[in-house]
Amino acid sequence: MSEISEDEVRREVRAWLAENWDPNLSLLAWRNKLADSGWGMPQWPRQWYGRGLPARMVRIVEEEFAAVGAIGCLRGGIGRLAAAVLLEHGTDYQKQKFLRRIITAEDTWCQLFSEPGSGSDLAGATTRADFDGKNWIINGQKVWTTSAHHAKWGTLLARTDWDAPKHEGLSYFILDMKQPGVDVQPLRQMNGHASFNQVFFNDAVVPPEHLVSTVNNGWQVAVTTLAYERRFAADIARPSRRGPREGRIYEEERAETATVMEPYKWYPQRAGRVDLIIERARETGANHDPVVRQEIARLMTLAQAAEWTARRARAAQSQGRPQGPEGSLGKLAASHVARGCARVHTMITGTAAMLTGADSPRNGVIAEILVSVPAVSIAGGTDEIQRNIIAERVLGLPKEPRFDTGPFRNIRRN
C-alpha cells in the first residue's frame, strides 16, 4: 500500500476543517472531536487517537489548522513528554486511560526527576519506593518540578531495588498528585517567576498498575523520556494568530494559556529570543557598528546550524528511526544559541539591559532574557551531561572512569 502524499493530507484535514471547526464549541468539546478524529495528534497510531501519519506530516495538519485559525492540541508541557514515553513503554491499560484525557488537556502532568543530591546524575536518585504486597509506596523528595502546584498526575523515578546497581534499582510510576501523601512547595526564581516546586512524598501511594514497563527498569525509561525531552525543548505552543480569535474557543484558550501555560511563558525569554536581535539592532542603531555586526552574523550561522540539526532529528522520526544523538548534539547548540544571545542582546541595548520594569528596554524582556538564558545550560541535562553522550555515542571515544558501580547501597552520595 502506498503512502498517502501530502496534497492529500491536506485536502482531508481541509475538508475536515470546513465541516466541524466552529469558535464557538466549548475547548472539551472542540479537542473531544480532535481525539475521536485522530486530527490532534495525527503521527499517533490509529488505535490511539491519532491517525498512523508520518512525523513529517504533522507540518502540513498545522498549516492547515492555522489557515483557519483553529486550535490544536495542547502542545506543551509534561503532557506531551508523558504521552511519548506512554506510546514507548506504558500498558494497553495505561495508554487507554491517560492518553486521550491529554488530548483534551483535562489532566496536568509534571515530571518527578531531579533531587536535591542527584540532578544531573539522575541514576542516583534516591526516593524510594517499597511494594507492601498491595501498592507501592514512596518516600523522598523531588526538585524543580515545573507545574508540580497544579499537576494532577506525575511521571516519578524511585528506587525499588538498593542491591541492584545505581541505574539497574531504578523504577518509573505514574503517581496521583493530589492524594495526601504528596506534599507540592514553589520554588521563586532569580527572573521573579515561580515554575518550580519541591516535592515532598510521605507514605504516598501507586497502585501497581501505574508501574510503566517493568520492575527495575525505570533507567531506561527515563533515558526515552529525557531524548523527548531534548527534542521538545524548543518546541512550546503558541497560539494561533490568524482571524479574529473570537468565540468561547479563543476566550477558554486564552485562560488554558494563563493557567496550565502560565509556567512556561518565560520559556522564548530562556532561549535568548533570537529573533528579537535584528530588530533591536536597527531601532537602537547598533546595526551600524561593524563589531557588532560581526556577532550578529557569528549567531545567526550558529542558530541557523541548529535548526537544520532539529530537521535532521525531525527527519529521523518520521522515517521511524529510534531516537538518537540530535536530541543531545540540538540540545547544547540551544546552550550556545541562548548564550550568544545573551551577549549580543547586551551588546546592542547596552547597560540599560539591566533595567527592568515598565520603563526598561522592551518593557523588561531584554532584563529577562539575560537573568533566564542560564537555565538552558541546566534544565534537561546540563551541557557537560550533552558532551559526554556526543563524545561516547557520536565519536565513539571511552567513557569516562566510574567509581560508583557495585551495589547502590554502598555507593557514597550527598
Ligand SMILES: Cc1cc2nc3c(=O)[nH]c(=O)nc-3n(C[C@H](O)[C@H](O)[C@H](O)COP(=O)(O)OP(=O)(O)OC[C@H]3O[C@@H](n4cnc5c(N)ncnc54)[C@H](O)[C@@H]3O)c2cc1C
Contents of the next structure:
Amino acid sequence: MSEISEDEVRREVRAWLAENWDPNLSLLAWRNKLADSGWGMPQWPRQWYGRGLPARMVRIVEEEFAAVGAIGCLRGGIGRLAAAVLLEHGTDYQKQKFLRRIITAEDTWCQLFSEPGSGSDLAGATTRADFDGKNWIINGQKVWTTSAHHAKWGTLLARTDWDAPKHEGLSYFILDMKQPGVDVQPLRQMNGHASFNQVFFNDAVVPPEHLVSTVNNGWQVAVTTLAYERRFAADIARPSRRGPREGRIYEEERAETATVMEPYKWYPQRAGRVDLIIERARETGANHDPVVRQEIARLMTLAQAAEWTARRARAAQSQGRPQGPEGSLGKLAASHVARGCARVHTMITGTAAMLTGADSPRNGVIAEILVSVPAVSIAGGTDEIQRNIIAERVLGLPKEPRFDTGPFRNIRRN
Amino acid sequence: MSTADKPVVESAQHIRYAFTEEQEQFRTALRRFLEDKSPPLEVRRLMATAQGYDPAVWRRLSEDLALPGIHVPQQYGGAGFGMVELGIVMEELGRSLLCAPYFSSAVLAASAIMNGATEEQKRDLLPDIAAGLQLATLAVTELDGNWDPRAIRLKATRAGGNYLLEGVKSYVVDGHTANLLVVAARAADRDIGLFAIPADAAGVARELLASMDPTRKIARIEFKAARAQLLGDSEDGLNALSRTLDQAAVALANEMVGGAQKLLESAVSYAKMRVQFGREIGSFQAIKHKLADMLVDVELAKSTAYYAAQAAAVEDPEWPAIACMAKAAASDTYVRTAAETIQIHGGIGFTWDNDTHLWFKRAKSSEVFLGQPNYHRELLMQRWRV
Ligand SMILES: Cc1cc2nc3c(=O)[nH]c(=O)nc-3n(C[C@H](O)[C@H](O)[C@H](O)COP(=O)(O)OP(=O)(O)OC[C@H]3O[C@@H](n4cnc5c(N)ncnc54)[C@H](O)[C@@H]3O)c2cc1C
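Now show the form predicted together with the named molecule, given that the preceding structure was the form predicted alone.
Following is the full complex, with the preceding chain placed first.
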C-alpha cells in the first residue's frame, strides 16, 4: 500500500492544475505537460511518464481535472491498451519509443488480433511472420480492426512456428501501419458506421526490435492485452461530464474527437445510454405506463448494481485484497445493461423506434442505440467466452474437452 | 428528495465499497459459529417443531455474540453498531438458514421501537430485546397481505391512557412465539400509529399458520379490545413505520444474498462432482454458462444489498430508494438462483432429502415478505418521482 493519502493527491493535483492548466494552450503542448508531470497517467510508474499512484487514486485525479475542465489523455482507444502491455512486457527501447506519444495522442493505435478464421479462438491465428535474417516479414489478413484507417501502429499477433502447439507458435509485434505492405479496407457495420476494417499484409516489414517479449511467447502477451481490454471496456462506455469549454484547446479537442476518436463516436450508444432512460420516459409520457415503470426500475437497478460491483472490485484491489469474483464479471454485466437499455428505450419510444435520422427521437441517437447495442456482447470477447472464463477461472469448473492439441499445422480450421 | 431530477444514484463520497478488516473478522467468527450451530440437520430438526428455534442457541447468540442488539445504541443495551454490521449478520444468517427469531425481534421490532418510541419507552423496551431476553415482533399486514401502510385497517381507539386494538393481523413473523407485539394500527380512523402490547394480554389470540417456509414461521393474530400502549407521543407513526420497513428491506436483502451465495456454492460443487456421459456435468456449457450467469446475478445483487446497507448506515438521502432496489434485486436473484440450483441437481434436487428446497422455500417467503419485487420497483419509481 502506498503511503500517500487521497487528500494529499487531491491537494497536489489541484495545485499543479492551478499552476499549469490553461485552455489557451495547444492540445499537444498541454499533453506534453501531462507526460512530463505524470498527471496524465498517474497510475504509471514514475520513470515512464506516470506518478506511481495506486489505481484507486486515478478517480481523484480525474475528478480534479473535471472540476476545472482540464483535458486528460485519450481515455479509450487501443493506445491505452498497447501502453499497458508495453509497461508489462515491453523493452526499454519500446517504452521509450512509444509511451510518450500515446500520452500526447500523436500516434493512434489499432489491435491486429482477429482474423477471418479466428475470433474467439484467437490463438488460431494464421497470419504469418517469417524472419528473413534482418526483419520479420508479415503476410496474411486481419479483420474487425477498429481504427486501422487512422492508426500509425498496430499490435499484431502472428504465427512464427507452425509445428508447435497452437498457443506456443505465436509472437507479438508492433507493426507500422503506414507502409506499402499494409492495405486497409473499411468495413461497414450494421449501424452504418465504418469504424472497423480489414487489413491485408503483403510482405509487410517489422524490425526485430519491435518484437514484444520473445519469439513464440506471443500468446502470453495477448492474454495480458485481453485482460486489460476487459478491464477498460467499462471505461470507454462512460459518457464524460463537462464543465465550461472555451479556449483554443477545446477547439483542438473537438477536432481530435471528430477525427481520431471518430470510430468511437457511437460507443456511448452501444453501451445503451442508460443516462437517457428516465428523461426519455418523461418526455414521451411512458413514465405513466405501469409496465414500462417496472422495466425502467429493473434496468436502473441492474445498471446501478453493475456500477457498484465495479467499485467493489476496485475497493478490494486498493485494499490489497485478492480480487474476488466481482472483478471478472464487468464485461458480461455491461452486456446485460446494454441489452436492457435497447429493450427499454424501445418500450419508451414506441412506434417512433422505427425512425432514424434527423426526424427521429433525439436526432437519431435512440435509433443508433438500437442498432449499436449488438456489438457489446461480441467486441472484446463474446458473452459466451466471458462465461467460459468466469466458469473456469472463477468457479473452477472443468475445462472443455479439446480438439486442438498437437502441432498447429494439423489442427482443423476454417 | 434530491433524486427528483437526476434519478441515477450519484455515489456518495462517504460510501465504502469494501468491508473493513474488523467487519471481515466479525463475519468469519459468525460464520464459524453458525456452521457449528446451524448445519442443515439442525435446520431440519427445528423447522419441524412448533417453536421453531433452539433457546440454547439463541442464548449463546445473544450472550456470547450480542447479535440481537448489534445495531441498537449502547445506551439502550445494544452493541452500538449500525446497518452494515446488521447486514453482515443477516447475510450470514441467510447463508446458514438459522432458525431463530432474529429477523422478527432484532430487525423488525427493535427497529420499529427505535424509530417510533419515546426516549422512556426505548429505555424500557430495548435492553431486553437487545439482550435476547425479550422476543418481540412487528405486525403490519392484515388478511389481504398488502404491505402498503395505507392498507392498514386494524383500529386503535383511545381508552384512558391506553388504546384498544380491534382487528386482525396476519403474516406476523414468529407471531406465535414472541412475547411482545408491536402493532401498526389506524388511530382515530386517520393516522397510522405504532402500539406495543404483550402477546399474552387479554383479547389477543394467536394462531400459527401452515406455511411453505418452515424455517421462518408466521402467525395470524386477532385483537379483540386488546389494551395496548402507544409508541411515541403522537398518533402519527407512519414515518416510523415506513422507515422500519425500509430498514427491514435492506436487512432482508442482505439475508437473501447470503442464501443465494450458499446455493450457488452448492450448485458449483455438485456440477464438479456429478458425472454423466463420461464427464463432469460442469464441463457442459449449458451448465457451465448457467453457473456463470448465476455468479453474475448473485454478485450484482450483493453489490446492491451492500450499498443499501452502507447508504442506510450513513443516512444518505437516497437510501430509502436504494432499499427498494436492494429488496427487488435480491428477491429476484434468490428465487432464480434457487430454481437453477434445483435444475443443476436434476432429480435429486426435487427431493425432500436434498437440502436445496430449504433455501428455495426461504427464497419464496422472502420474495413476497415486505412486498414483492414489483411492489418495490413501483415504490422506487415513486421515490424517484418518475
Ligand atoms: C465493434 C467491434 C469492434 C472490434 N474491434 C476489434 C479490433 O479492434 N481488433 C480485433 O482484433 N478484433 C476486433 N473485434 C473482433 C472481436 O474481438 C471478435 O468479433 C470476437 O472476439 C468474436 O470473434 P468472431 O467474430 O470470429 O466470432 P466467432 O469466434 O466465430 O464466434 C461466433 C459465435 O460462436 C460463439 N463461440 C465461439 N467459441 C465459443 C466457445 N468456445 N464456447 C461457446 N461459444 C463459442 C461465440 O460466442 C459467437 O456467439 C471487434 C468486433 C466488433 C463487433
